[in-house]
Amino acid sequence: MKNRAVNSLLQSSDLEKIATPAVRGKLLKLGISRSEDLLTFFPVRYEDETCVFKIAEAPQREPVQIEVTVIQAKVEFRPRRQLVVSVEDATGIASLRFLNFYPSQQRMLEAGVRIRVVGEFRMNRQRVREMVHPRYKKISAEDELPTTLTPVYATTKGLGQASIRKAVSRAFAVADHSDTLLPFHLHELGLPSFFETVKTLHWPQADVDPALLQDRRSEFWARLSFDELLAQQLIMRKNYDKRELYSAPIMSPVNQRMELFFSRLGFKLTNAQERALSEIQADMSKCLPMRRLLQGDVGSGKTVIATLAALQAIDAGYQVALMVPTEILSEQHFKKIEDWLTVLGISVERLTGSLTKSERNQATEKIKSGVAHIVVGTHALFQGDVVFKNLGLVIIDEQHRFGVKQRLALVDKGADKLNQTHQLMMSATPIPRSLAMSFFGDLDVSVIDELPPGRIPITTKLVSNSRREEVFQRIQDTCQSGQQVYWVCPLIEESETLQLETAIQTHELIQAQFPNLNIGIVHGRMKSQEKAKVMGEFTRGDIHLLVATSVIEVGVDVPNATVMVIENAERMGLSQLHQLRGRIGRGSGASTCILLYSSKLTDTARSRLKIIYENIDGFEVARADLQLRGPGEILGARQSGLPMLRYADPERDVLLLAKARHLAPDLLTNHAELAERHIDRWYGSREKFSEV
């Protein structure tokens, strides 16, 4: 099936005009399916073949080009078989050595042949200048030196640089490289034309500083970054405008149950929560589908806002689906929402993969009949046999953990050709403003940027593994005072089995260390019922210390847990460390997160630990995370389906991003054809993946 799709793509592609079927197949592996894709497939670096060094004057241990005559080529055994070629120019003699060679090479490199050679000189044992495995080509007296730098492209197995360069040159001759920006746009932005940009970046003149090109500081890289950001903004804007093609249920924010909810809540919303709630309520009271992202730091109170949004939908006569990524989180949300809403006469149902067949049948029947007002669940929610009577609001927590198809499968349960559900997405991984502008341009964003009053900031301590005895004493003191502790096991990405073994061993070691304490364990390989049982015991205070893998990263809320120890913290990313740390500090007592680290730290690991130690603000942690890891992992790009940026950087190019956001609606309104050409140039058929 896959081969048939590839063959179909190759046959329909205009690449057949410029490359053989074998080369087209290799180009497809690089994401190149059209000649226009080659225009925007830019070199990763350049080599300077515009000048020739004399043998005696060429520097050592850096790439140089020489023009020489072959004296002789012979096969030697040193001790393995290799081809040694002696060459000369007017200033001296040098040696070229090939460890792997073909007989045809030996025949070609006969005495008297003129060749141009690119490689690095080193002195061999005979004190002769030598190049090992250099590139070379046969030349004649009429062959002139190139006037442009030689591009070097990212490649794949079986595809040489010569083939890519030939394909790019032919694509430049046949593909449309007309500009998608008008002259006055270029003037206002201070950017070069697309034609000039493409030609310069593929074939820079010899007098251009290659370091300037590779560091992406030139005006030509600025043009690329702007074009890519503009294409992204055009797609996002089109998706945003598509909402007007659909209608959604109008849901009034004023109802008696909401007033009763507030009277029983026991605390006041923060100003940031009030602001976010007001924005959501305004969206849901319109006939256009809401597409809103609610983001806030760990413990900022997103769940209560989501519950109030659910109340608004339920009071208007609609069902609500709340989808979460893990069973532990679904259990937490279910219990909290059930406590809040059951007294208001609202039926809260739970649907996860761990339910028995009869339990699942009962749940799906309640959902289908409309008896269940709000359903909290995991991936089980979007399965084919789950049918809603009247789904009006979909809430997706930790939305970046779900794939595009998974999110759409749930949303489609309440939609038809003319109507769509309201959608509220939530994230406890704060996204820097530049990323939100870039990748969520089709969403409205609400931010809860303050924590509830009375929350005592968590103290973070960095402790070397050599001081474990001090940590044990801290645990003993904490548990004797009636409080509880998390001990998080190290992340072992390469082996889930090894991680499980580590968790079990850690549990046994800590049991031996603290025979007077009740030690529990929870990990990803446990059955859901087992995990729920252990978490229930920990929540009730029956377990003093809980050994856990990062399965507790999201959703666990035990106010009496005031100490967390994270073992080998240097193995974890900033976002994960911040999420784990957020599991404590949820009560009125002072809380401490102890990051145990090994003595041998890489520079990156040291930077991560320093950032998490110095910052409790999730937005600042996310900003630093962006600089260390890039946007892909933070956004869950592998799951999101969003076209990732190849050349632009939202942080570095934030001014260009603002200009692209400003220009996008104008292009779509007044120059629609240019806008469509611009999108097609950068994303082609990939545009559909952004419609989330």
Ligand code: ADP
The other form holds:
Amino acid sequence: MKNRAVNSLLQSSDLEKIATPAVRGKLLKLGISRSEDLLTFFPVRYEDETCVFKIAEAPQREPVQIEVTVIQAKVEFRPRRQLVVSVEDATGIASLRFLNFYPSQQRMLEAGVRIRVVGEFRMNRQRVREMVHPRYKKISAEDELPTTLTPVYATTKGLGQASIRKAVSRAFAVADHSDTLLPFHLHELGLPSFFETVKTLHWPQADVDPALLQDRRSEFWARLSFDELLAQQLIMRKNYDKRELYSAPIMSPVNQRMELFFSRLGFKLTNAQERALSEIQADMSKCLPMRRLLQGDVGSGKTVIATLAALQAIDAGYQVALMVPTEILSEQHFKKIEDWLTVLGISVERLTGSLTKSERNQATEKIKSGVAHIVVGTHALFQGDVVFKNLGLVIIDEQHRFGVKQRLALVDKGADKLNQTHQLMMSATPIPRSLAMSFFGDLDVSVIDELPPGRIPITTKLVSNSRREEVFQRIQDTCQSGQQVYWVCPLIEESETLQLETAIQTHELIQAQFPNLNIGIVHGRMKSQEKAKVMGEFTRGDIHLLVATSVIEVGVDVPNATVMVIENAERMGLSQLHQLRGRIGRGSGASTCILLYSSKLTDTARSRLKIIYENIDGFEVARADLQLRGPGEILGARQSGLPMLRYADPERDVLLLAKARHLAPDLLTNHAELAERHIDRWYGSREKFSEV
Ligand code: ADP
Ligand code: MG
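Let's see the other form, the form predicted together with this ligand, since the form predicted on its own is already up.
After this comes the whole thing, all chains and molecules, with the earlier chain placed first.
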């Protein structure tokens, strides 16, 4: 943060009353800029300093507190310089050892001083009980033992526990800790009051079970989770309702070109596709801007639905932008959509970073004049110089690869602010219901939960690297029978160059292995044209085996490819593996995905591969991934634009989430002031996140 911003934050904040400027600066680093933020900054664990043990009775190898008198403190060399302090109580003597110490410490620990010490006892070689580097403090006769557990907070360099504790105590005295839920809400939800929650979690009474608090199983943690989820739901709901302030073009779903489209399509939509389509059609025929997320596992057929939505917009006289994250995907979508729509008299344009200057000028000219009806493109689409004549629908494929800002940059190209474009976002990474409810609560969701008929489920095989030879044999057979193969090179996170080298080496190796086959290679460093050329050859069947880095992860559709080999599969994320695997099994032939793993697998790696091996359903994979790695991969770029949860876990707290979702609209309508205060308490001090 800029210094000026920091200063203004510090000045405007009520923290002034409770902390010195130095402490306030540190607190800011922890995201704390108001005294209210300290209330909701909860300890990560607790220490029990409420009772003392006698030296002779204290258990060993677990944290205990003793109250003792110093006999002597002396510096010893054995062989390192260290401070050894002998102490005693009525039951015996013990030794405290400090490897790093200040001279002042030695002076303070003079004979006769009473100290309270927290540490773990072990027997030293002299068979004396000893603590190494214990915490201690000097006490006087009237120092009573605390009656509450001692909170330990996550902190930052230069900010000690004592300072945070003091700040929290003072905040508790000045900040507003009145409840944002009404008594009857609490009663209905079976949750404790905010005041009681704050008090208990910062200063638990000695008789509560610290394990219960630490594992976050207590009702007080439930209250926090609920509050946080509620704040999130309130924000989402407000965003959702904000739509009512705008209008959007009304697009009728009835048109003749649709019939022609279907007659040429060559397949019937699945029931799930029909359902999703009619939801989208209904949205677009209203004068409210559509904000719909279309979810469907890889291969479930989202593209055709997107194309039908586009057709509806074009028929109503509007332009459509379809944005995808990679050149390969944009090329592929372009070809497919061109094939589907050109015969209907629709002009399909493309706009990617790889166009020459004059190609680009031509394209932007057509977009500006309205000659282009639908534009398929990459990030190039939302650049400043791209102007639409009348953009009415924005479709974002693989939405998790785009940030909120990027999406808004494209959406803002719509005709005017009040008459907004419809938005359709698509995701092939299935989002578990809990996450959909929490992080996507501001969107309507359609799910395609059925694959087109006739698909034979993909068989997944786990093969140790030491058995590569057998894999080669398999490939020979596959290619001879006229089918094609993907060979995916390992992901090398440390170095893109290394990854490239591996891909090139693998390519050479495989070429040598199969002199009779045509082997292609595609990777991220290739020019777009080269990439497109290779993908074209692979799609036509001229290339038998395609060596690829993970650039083919999203969206590529070559039905004749029936085998995929993934090297070092253990290095990849589960969702990514699932996406990759989804490139095969798209035709009517049986498909096999071979996961090669290095022979030395860790237990975690093994159990992760087992999940991919056992689950063909993307939702199951995503759920397992969520448990293993948290929501990062699933949320993708979206999380940068949204307030993250600190205490709640949508998956674990799914019941609370459902209740929060239920309460949010009620609170906004009937107790708007409480709702605002609730949002402010939980998210008020953080950076304003983008409107979605
Ligand atoms: P994804 O949802 O992963 O984007 P695609 O839209 O690429 O999936 O569709 C995968 C393949 O299935 C494409 O070749 C597409 O033409 C085909 N497809 C889509 N819907 C159907 C259907 N109802 N019946 C048969 N094939 C379909
Ligand atoms: Mg797709």
